[in-house]
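Below, in structure tokens: the form predicted on its own, a single chain.
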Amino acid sequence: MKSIDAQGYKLEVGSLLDSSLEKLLTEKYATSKKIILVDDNTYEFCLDALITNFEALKEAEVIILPVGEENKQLSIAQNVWEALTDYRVGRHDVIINLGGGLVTDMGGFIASCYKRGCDFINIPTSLLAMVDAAIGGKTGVNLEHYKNQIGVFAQPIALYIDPSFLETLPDEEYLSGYAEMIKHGIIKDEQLFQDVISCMNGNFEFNEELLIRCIEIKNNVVHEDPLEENVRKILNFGHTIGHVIEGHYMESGISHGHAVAIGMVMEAYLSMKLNGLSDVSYAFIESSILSFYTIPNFTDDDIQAMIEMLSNDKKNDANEIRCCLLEKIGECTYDHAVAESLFLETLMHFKNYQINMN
């Protein structure tokens, strides 16, 4: 079990059986009601492992969230708040979020708003949630097609990352998580970027050392800037364009990681145009990422819809679209005001884009 110094909460990586979860449940929450939030997938594949091994959870109420980014909405949160009220859950009870990024995002939001704040524990089960979504206290729901438009910063009481849950994932979920691992390397550690790409070329063979390196990067950045007032903004690299792609194609099922991967290529392209990223570095980023992630065939209508969504991005400031750009691989800067016309030019550049891998 590896303990990582987090922002006022427990962050442990390793088997749940070796973690402090049992002690937390039987001491701090000995007399508290315990609610477990899952989605349909973690209900089927992960819940039994939790309940079977922790006697304190045998009587826990289980609430199932619907699968799918299109269901990450206030209406679903309201249904859960009504259920919590029916169960007479109080402010000193605890909610356990067992799932991927949707569950930890929504579960944290639901807990932090319910009766002005209820304790919650995150137990991420997807690679993306383990290296990114569950870390750092960002919680929220979508507003129609706008990603995480409604939310609050709220830290869990504890975060337990057990890699054994990754055994339940299909390859596409690994791909989604690897995109955020690639991002951590691109913005902070060129060697990590290369190591993640090498791991992916090895048929996604799990590497716990890479997992921990990515967790530490995310945790360290958040520790330095918990409310995203400055340096934490670099974690948004790839997300300005990525979020509008994900939102526009929400019903088509383009995952968060896939959309961010495409966003990173496009924002690296902007970095080459605007921020001094070398042609060689851009070409390496492009070829590495597009070896695994495909760009949709945008129509003119698709591009116009995504440009309109950019104007409502939550990172915007002073009526300007703000973006993270690279100076080189491993060095990212933030708060760049990028003209809408340049985003349009970029999306048009990648319209029906076919990479030359020779």
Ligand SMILES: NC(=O)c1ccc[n+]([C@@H]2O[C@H](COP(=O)([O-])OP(=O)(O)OC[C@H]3O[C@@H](n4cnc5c(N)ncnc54)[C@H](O)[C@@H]3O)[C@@H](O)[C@H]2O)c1
The other form holds:
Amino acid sequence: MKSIDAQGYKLEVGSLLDSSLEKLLTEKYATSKKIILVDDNTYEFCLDALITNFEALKEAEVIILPVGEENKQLSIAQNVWEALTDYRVGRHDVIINLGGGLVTDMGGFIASCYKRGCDFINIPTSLLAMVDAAIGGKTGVNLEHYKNQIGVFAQPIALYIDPSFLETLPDEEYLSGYAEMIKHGIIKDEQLFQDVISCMNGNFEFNEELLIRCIEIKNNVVHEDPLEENVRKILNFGHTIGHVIEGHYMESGISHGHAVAIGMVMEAYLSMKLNGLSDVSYAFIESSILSFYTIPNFTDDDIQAMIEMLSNDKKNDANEIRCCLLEKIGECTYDHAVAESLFLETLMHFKNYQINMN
Ligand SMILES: NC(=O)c1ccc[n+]([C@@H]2O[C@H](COP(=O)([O-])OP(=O)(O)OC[C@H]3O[C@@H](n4cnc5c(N)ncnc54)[C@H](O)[C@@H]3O)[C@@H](O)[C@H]2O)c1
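Show the form predicted in complex with the named molecule, please, the one above being the form predicted on its own.
Up next: the whole complex, starting with the chain shown before.
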């Protein structure tokens, strides 16, 4: 069991059975109601392991969120608040979020707004949530196609990362998680970027050491700037374009990680044009990422719709589109004002894009 110093809460990596969860449930929450939030898949694949191993959870109420990013909406949160009210859940009770980033983002939001805030514990079950979404206290829901437009910063009481949950994760969801691992390397640690790509090239064999390096990067950046006033913004690399791609293609089901992977290639392209990223580094990023993730075939209408969404991005300030750019691999800076016309030019560049892998 590895314990990592987080923002005043417990962050433990390893088997849940060796973690402090049992103690937390039987001491701090001995007399509290326990609510477990899952989605359809984590209900099927992950819930048993939790309930059968923790006596204190045998009587827990289970609430199932519908799977899929298009359901990360306020109306679903409202249904959960109504269920919590029916179950007479109070402010001293505890909500356990067992799932991927959808469940930890929505569950944290639901808990932190319910009766002005009740405690929650995150137990991420997807790779993406383990290395990124469950860490750092960003919670929220989408507003139609605008990603995470409604939300609050709220830290969990504890975060338990147990890699054994990954055994049932589908391959495409692994790939989605690897995108955020690539991001952690690209913005902070060139060696990590190379190691993640080597791991992916070697049939994605799971590597706990890489997982922990990624968790530490996310945790350290958040520790420095919990409310995203400055350096935490670098974690948004790839997300300015990634979020509009994810939002625009939400119904066709492009995963968060896939959209961010494409966003990183495009923001690396902007970094080469505007911020001195070398041609060689750009080419390495492009060929590494595009050998695993494909760019959708944009039509002119798709591009127009995405440009309109960009103007409403959360990171914008004073009507300027703000974006993170790389200086080199492992060094990222934030708050670059990038003209809308350059985003348009970039999306046009990647229209019907064929990568030359030679
Ligand atoms: N809060 C943050 O800082 C932050 C950071 C990155 C991403 N996010 C958010 O996270 C979400 C993406 O996270 P995600 O990729 O985990 O999405 P997700 O929660 O939708 O999970 C992806 C799929 O994997 C399934 N799944 C999860 N664990 C499983 C398991 N162990 N076995 C089988 N199936 C399993 C889910 O049911 C779902 O179908 C997006 O909403 C994104 O905005 C938040």
